[in-house]
Amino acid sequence: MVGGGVAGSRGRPGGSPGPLPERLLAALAAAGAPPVTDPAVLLGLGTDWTGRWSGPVLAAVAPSTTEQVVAVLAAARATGVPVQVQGGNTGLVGGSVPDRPALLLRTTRLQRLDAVDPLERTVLVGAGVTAARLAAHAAAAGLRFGVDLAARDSATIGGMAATNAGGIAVLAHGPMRQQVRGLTAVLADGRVVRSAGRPRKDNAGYALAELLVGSEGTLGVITEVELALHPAPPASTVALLGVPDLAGAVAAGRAVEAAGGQLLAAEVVDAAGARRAAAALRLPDPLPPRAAWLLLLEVADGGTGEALGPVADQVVAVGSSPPDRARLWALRERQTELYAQLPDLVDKLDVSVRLDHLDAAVGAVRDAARGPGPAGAGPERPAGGAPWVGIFGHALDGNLHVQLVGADPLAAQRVLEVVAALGGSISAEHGIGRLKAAQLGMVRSADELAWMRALKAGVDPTGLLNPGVLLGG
């Protein structure tokens, strides 16, 4: 089971989770956003991509204006049902399902999606408008939405503003606290929160969307989010490379920038899940027999591949056309889809460290996983059936996925500990959730544990709002 050793049982709940109650559905159906109570359907909604997280929904609303969205919370209030707040499902720590009886709130239905304003290079968009769309909206106005993903065509806007999430397009525009420029969320009390549509500079105290983004809708259920836009970069060169350690991938990503290359991407893959990608693609092996990694750079150069001049000893495939780019970023954005197929797989972990300690964090993540005994936890499986560490990542973030393959039930806390003893972060990206709640402790402080709970505690005092997420409880 993913997560299994770092925090605890996670299987679907015995038993059913009891009717919600008249009152509430007669105010959601006042409301204007009807519940669904049909259990198949709420089983479905209620278990999250992974197909490890589930939990029980009482029913599942879909509002489709902030509007319903403060009377839906209205309701749960006056009948004390805990709400669980949930975008495209597309997590990976089990946040977007509940681990207590609830009333499932739905974003999806928030498709707001304005025109853009070409002088600001902003959009305002509704919570439930997913990646693609929006990055098709955008390049339509001749501009890039700066975040992307392997879920870009599931995963919601609310969503991903609540998890700030990374993805592959981090190096280039940052993740998506950088690219909420305002938004409009409603607090668990019903009140309603609006900062889009103001200046780009705008020092006037606290920035609370900046606070929003990234609470896992502990704080508040976000509707709208108004979001920055970039130009549209030139036409693109990926390119793969062979490199003997993650070291030398920064190296070759910063050569390519010293080089007057802007790279849109640089993401790495250990020998082992490269070939298996290769393998399921129908395609060469990719790497040369000495080296231990695949870096795949993605250069905006017009499609020339002039900037890779510094690394082209190390260039092992190049694509400028859609179709190759395409065929080479596979070798990356299947590593997700392939290691899921795995019977034996036990944790996905997303970590990140300082460049560099990226090797350092290697070798101590495959030591961690291996545990006691002389069996081996290398980037290959071991014959004798020891744990695999499948690793792959944004090389110039610091942010690797650790996949444990065949490990103890102990492994990922293990891990998590190595990972936070190096000055790192237990979650890069997927955000806290449920998995790793218990685990916070290793990389926030006590003092900034009380101070994240007294904020928490100020505008839900209930706990209306996903119950047990990020902070636990």
Second form
Amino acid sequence: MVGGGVAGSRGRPGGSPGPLPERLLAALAAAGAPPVTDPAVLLGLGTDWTGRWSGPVLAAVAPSTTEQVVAVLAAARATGVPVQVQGGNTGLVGGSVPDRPALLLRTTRLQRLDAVDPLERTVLVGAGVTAARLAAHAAAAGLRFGVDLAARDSATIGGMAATNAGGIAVLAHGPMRQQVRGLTAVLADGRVVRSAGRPRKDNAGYALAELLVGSEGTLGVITEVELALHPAPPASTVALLGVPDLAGAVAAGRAVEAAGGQLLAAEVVDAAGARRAAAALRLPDPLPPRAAWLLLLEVADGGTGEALGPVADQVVAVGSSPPDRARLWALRERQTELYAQLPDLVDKLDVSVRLDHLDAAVGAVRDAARGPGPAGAGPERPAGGAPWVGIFGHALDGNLHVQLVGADPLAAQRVLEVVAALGGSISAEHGIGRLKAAQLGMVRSADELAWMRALKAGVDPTGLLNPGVLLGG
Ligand code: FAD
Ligand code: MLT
Ligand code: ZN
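Having seen the form predicted alone, could you give me the form predicted in complex with D-malate?
Entire complex below, previous chain first.
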């Protein structure tokens, strides 16, 4: 079963997790990373962004150098206390808080921010730097950081590398894995891996840095990342389109590309979600009556809107000034927050399928969420608190964010099963975390799982780092 569908019940509550071994306390202080032990602070740190996952934190430390991370892990190993790694704590799969008494290692003080290398178009940053800070730093050098997401003000580069974050610019630049040129990480056993500063073409053996990307803190603590940056695109136009289905959304995106438009983003929101966001933002209903989906396209066309010619008959709004673009983007970017406010949001899932399966996936997901009971789970909120499936996502990445509202606790499991049956993934960009550790076998073979466990055991034989995340147990 995924999660269990009950907010706040997915980890042991914070409360009094017990005393921290004196020896560990002394070692942390000697390492220059004195621990925070105030129970009220620890309770907050032990609860994730969704408020649905919480666990007992013995103490929290925030080292500011790689050497301090080495010392913190050594102290934890010596005392056998598990370590939970946490960046900006914006993860959506329960991977940023512990499920058993643990030392919380926060990366937020790893704030190195080097000058941009204009020749290589790279920058070396500390793992605790936020996406927004890095984006501003890159922009000041006339370049663009390739990953952007609504959590940009809190999400850290280390957390984004650890989850291989996607977001709204994957279409243009790929996910986090494609931005990482190198990194520094302290493995669970204390060894330090440094791959930043190497030439861009370098095929000398296993790509160890890439292995850390998407490892969700199970292999090591990433302390620094060297990132590729991109030439800033020309000024852009944002357009909202009404489309009947997701095949229509993909076709519209491809038509703009075929006409020479450089697509920066192609995002979808179902009609009910788009209308709810419009109401919250006090904007008019953005959709014509028969459109089932709102499609947002951002095109780097110098702000002329010319690239939208092939889809002009579907366009319902256009913006090219920064405030107009932001107003249109808000209909998409506010979705996470608006769903988070619903008291009966049972689960949120992040799935992907190949592009030709998108509409089949939407139908199968809605049916699966409804289950064998009477009809109810659909795109519109029904009366009387019946189940409701909200969907938004990154259309041309084949990535759907499925919000199960008022659903039964087994709905998420059924949804993941139908997605896996369509050959899709149960985690497109948020990671596996604790939420889907028990379901990893739906999309990875026994041999692949055994190899993952062998890699983990090779650097973390006692299961010190992030126990329970990704591989379960
Ligand atoms: P955390 O939440 O603190 O941690 C996430 C995982 O990474 C945990 O397992 C943690 O142990 C591990 N970790 C953190 N830092 C390190 C480190 N330095 N070394 C090793 N392991 C580490 N995600 C997307 O992919 N695309 C989106 O579009 C997107 N939009 C979002 C919008 C909102 C409003 C919110 C709240 C979240 C969104 N997310 C999205 C999810 C989240 O922002 C990402 O998963 C992000 O990468 C998490 O970064 P973080 O610093 O908050 O990491
Ligand atoms: C998004 O694309 O908005 C995010 O991945 C967050 C979410 O799924 O809620
Ligand atoms: Zn997303």
